[in-house]
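First, one chain by itself in structure tokens, the form predicted alone.
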Amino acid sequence: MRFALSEDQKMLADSVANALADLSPLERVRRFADAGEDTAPDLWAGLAELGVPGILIPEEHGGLGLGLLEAALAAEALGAAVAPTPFLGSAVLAPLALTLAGSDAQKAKWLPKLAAGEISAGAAIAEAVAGGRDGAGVEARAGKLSGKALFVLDGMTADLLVVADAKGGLHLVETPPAAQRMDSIDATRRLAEVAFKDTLAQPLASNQALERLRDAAWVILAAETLGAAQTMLDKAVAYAKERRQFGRVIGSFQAVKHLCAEMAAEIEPARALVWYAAYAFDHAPEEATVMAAHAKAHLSEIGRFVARTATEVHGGIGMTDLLGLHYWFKRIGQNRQLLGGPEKVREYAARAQGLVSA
């Protein structure tokens, strides 16, 4: 195997990187945060002509027919620069539902739409992963589905729904409820409630697939964070090279140097471990699952370490939107707990290993 990216997977990860410089500034991240909007098309139509959405979805239906490993370096990216796309539920988690479980008619229905980014598609499946509060979760019967779904992603303005039902068993919505905007910590990223009365659904050949929907939603959030983190390291770098303090820039001080090379110490190991887990969900199934448990889990806590860290390195200034720091923060911050905090996503690695009795 390889220990490095290909020429092909560098030049994607630095194509959507550059895209985004454009696409996805500061500027209209806050727009979008302050705003209040549910999607920003302009952002999902520049990625489209990078072929973004179809990144999963094999090519004879108009996709690139890549493997997780690209879709993550494209989540780096987008984690980087906080970009606010429904990339989760329209280029991995629904493209994988139809490509694992759905007929040929559904594939050919509704791939290449997704692929060329013509609708967009939202997942429902935090219950079935990680456990539901009170009064959530949903029930199929006789094709149709009941009750409510919180943490919906990219659940907003989504043509296309897959949705997990308390069983674990995946269904197809094709005309999705109306949903609600769930008030969290991170305004580039909309989650919803969605509830489900009768709702007509098609129910997907669910043979763990939602265990590998699990393991890629796992491995994108962990990707996401990354990027999220390296920024930060990278704006603390770079502030602390130009903020002067007593005649002298405070990076030449060794408290704020030792800040920084803590923050570049835990990235960098956790930049292997999450290029590894995607690609061990494609070409090495049998550690797929606890390669995704851990880079979900180690990523969360040393992705709040470097928020905390580089936000210390900024000083008074790093707490005001200024900067716009938050949004990176808030961003690691809300995918340490999106389908499972790092307690229990640890907890799922050792139930795979048998660490733990059922």
Contents of the next structure:
Amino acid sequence: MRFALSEDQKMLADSVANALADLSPLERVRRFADAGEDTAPDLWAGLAELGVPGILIPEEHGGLGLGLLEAALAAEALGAAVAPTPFLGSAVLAPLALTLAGSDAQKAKWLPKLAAGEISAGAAIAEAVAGGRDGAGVEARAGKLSGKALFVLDGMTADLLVVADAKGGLHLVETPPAAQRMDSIDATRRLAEVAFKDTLAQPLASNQALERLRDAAWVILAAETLGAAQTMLDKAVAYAKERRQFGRVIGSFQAVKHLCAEMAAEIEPARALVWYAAYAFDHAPEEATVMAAHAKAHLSEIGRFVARTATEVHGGIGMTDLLGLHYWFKRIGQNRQLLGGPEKVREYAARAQGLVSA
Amino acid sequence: MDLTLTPQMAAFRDEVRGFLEASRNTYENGQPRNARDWQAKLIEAGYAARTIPRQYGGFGAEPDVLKARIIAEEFIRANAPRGMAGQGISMLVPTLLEVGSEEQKRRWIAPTLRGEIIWCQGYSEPGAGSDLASLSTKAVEDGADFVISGSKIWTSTAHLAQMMFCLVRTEPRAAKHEGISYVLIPMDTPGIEVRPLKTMTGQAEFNEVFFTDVRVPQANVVGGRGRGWFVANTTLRHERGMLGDPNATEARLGQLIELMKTESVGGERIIDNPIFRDRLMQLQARVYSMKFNGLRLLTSAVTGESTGLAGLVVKLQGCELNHQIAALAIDALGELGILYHDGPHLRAKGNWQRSYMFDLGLIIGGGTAQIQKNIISERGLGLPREPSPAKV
Ligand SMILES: Cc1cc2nc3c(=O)[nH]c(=O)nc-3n(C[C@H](O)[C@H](O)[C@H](O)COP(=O)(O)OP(=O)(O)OC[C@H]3O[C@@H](n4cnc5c(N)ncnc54)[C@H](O)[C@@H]3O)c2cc1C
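Alternative state: the form predicted together with the partner chain, after the form predicted alone:
The complete assembly is shown below, putting the previous chain first.
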């Protein structure tokens, strides 16, 4: 038994992080956010060279054929760099929907293109997982979808949409209707509103596929938040070693040191939780939902603590657009609410272990 | 990551289950009927003192993360008591294994493992708590002996112990950290007086210990004269691991879940109250985090990788979590949660209140939460040490 990353997994995480250092430095993130870009093809193409879009796609369809733990490591690196990519929709949710519930023809048609990063996919599952807001919800009838979906992940530029209907059935929309951007705090991850009106859709034979998609998305969001939180801690520690007040570096003040220690003490054990939740998704299906839910909710909680605390350690400059710490702050804040805030997600954790009476 | 059970490991799990099933009559409610017999049985089967060499009275197995995990999990599942813990087994024994002489290992480890010798830890003094290295209990050389005078405080179980591992100042002219030695002292040596201190739990968990011209052979020094600070830090590492033990925390969470499923208020089961359920889930995520962090540490102990922050945070996080679990249990019980000592409505013998108070002591003992944060920020994050205060 080993509870540790393998050499291959460490190499994968390092290579994604190294690639992102070049592809997605803060200036690139800032340009995406400030110029209102919906997609950053340069980033996705760069990551495609490493095979990232196809990380979960079986080798026979041109992917790397790896598991959710590897995907979570990539997501951690993406969160650490607040990289604007369609990873969740294109590399996780659509590939999983197709491999779990797609026909051979659907797989053959779409998976190779997704693996190559040639097309991107979005996922409209927010209502089915977290409940509809403002009248949102999608009905399926005779191969057609109607209604609207909010908070569509990676939906702005999607060539392909995975849509969950109100009954939890999954559908593939090959010609998605035009999407409206939903402006949110996190300008590095675009969310969309999509209205369906007799939109042609192919049903995905979906026995529990929605649950699997939801669990995977929770783990990936948790991993992203972990990466973002670690970056915020690293930046706070680096700043505390360099900024001087009262003739000393601020990192020699216990009030500041202890804030940093508290952040580290929260992050480090949570890393093991994220690893296990990702591992359980592939290897311990009976625990998958409980662990995914815990990872999502717990990282949301400690992410919030780290986001505000790391900002506080920076003093006034922490608030500035110029420093850019806010990109991580906002990514963490956004991930917290997507696909269910912690209260909702913890209720899933309780339900999945039989602690909620019928 | 590889946590799959090979057929061989599944067989090992069945073996542990079989053992626990067969010994069902020897324990009850997580307590052994006879602690020493249970301990002997566990060592013989390899479920206690598992990796301690046979020649010192252990089971002598190679360290194996998965087997250790399987044992822990099966014992939790069966609500069966683990082997004896306490300062002798969990702190002194590993310290002797690391730095003790052959003679010391042979003499002390086996009877300690069997539960025949209870040890106490004589570190803290009235003037030396967090700043332990400022301790002043002195040991003066006299022939083959040391003659010890001074006092210790907060010494857990000193009123029950046969032996103490103790820090004394043997080299008064050496620098603060270099003048200390680690000595083993029989508690029945003339000149030792133990005065129990009653704590907020109502029991005397710790003591004051006074030394007046207490004579101890120099051969009882562990790790060499003047090396006590180094040896003590070895012990403290083991103490922090013991205090933050995630298996104990997980077992406690299991008891809390049971409580919430069985207790009702006004006809509503506590687990059916969404607010309490949510609080439970928040703690469960933390318990799992510590559990998996523990597996990560076990793995690095075997592969020899450095554990860094993952190890440094265990005492701080684990002790706080235990305290929070007891706090939720008390809240879930509501008014029943304040009952104590005795009475027909008392739940779990008042153990949740006792834990809630005692666990606060463990947040303080073994290096306070603040000292842990100093260690995490200095050793783990590389932040500067606290500058020495100006002399006043
Ligand atoms: C239940 C229990 C059992 C114990 N058992 C034993 C035992 O068996 N053997 C033994 O030797 N000792 C034992 N102790 C003693 C324990 O190790 C000390 O209480 C502990 O190290 C703190 O020392 P102190 O009590 O003198 O508090 P102090 O050191 O006086 O601390 C008081 C407060 O000041 C803070 N503080 C002190 N220094 C710093 C600093 N540098 N930075 C920030 N904050 C600081 C502390 O965090 C604390 O909040 C036990 C204590 C308890 C509560």
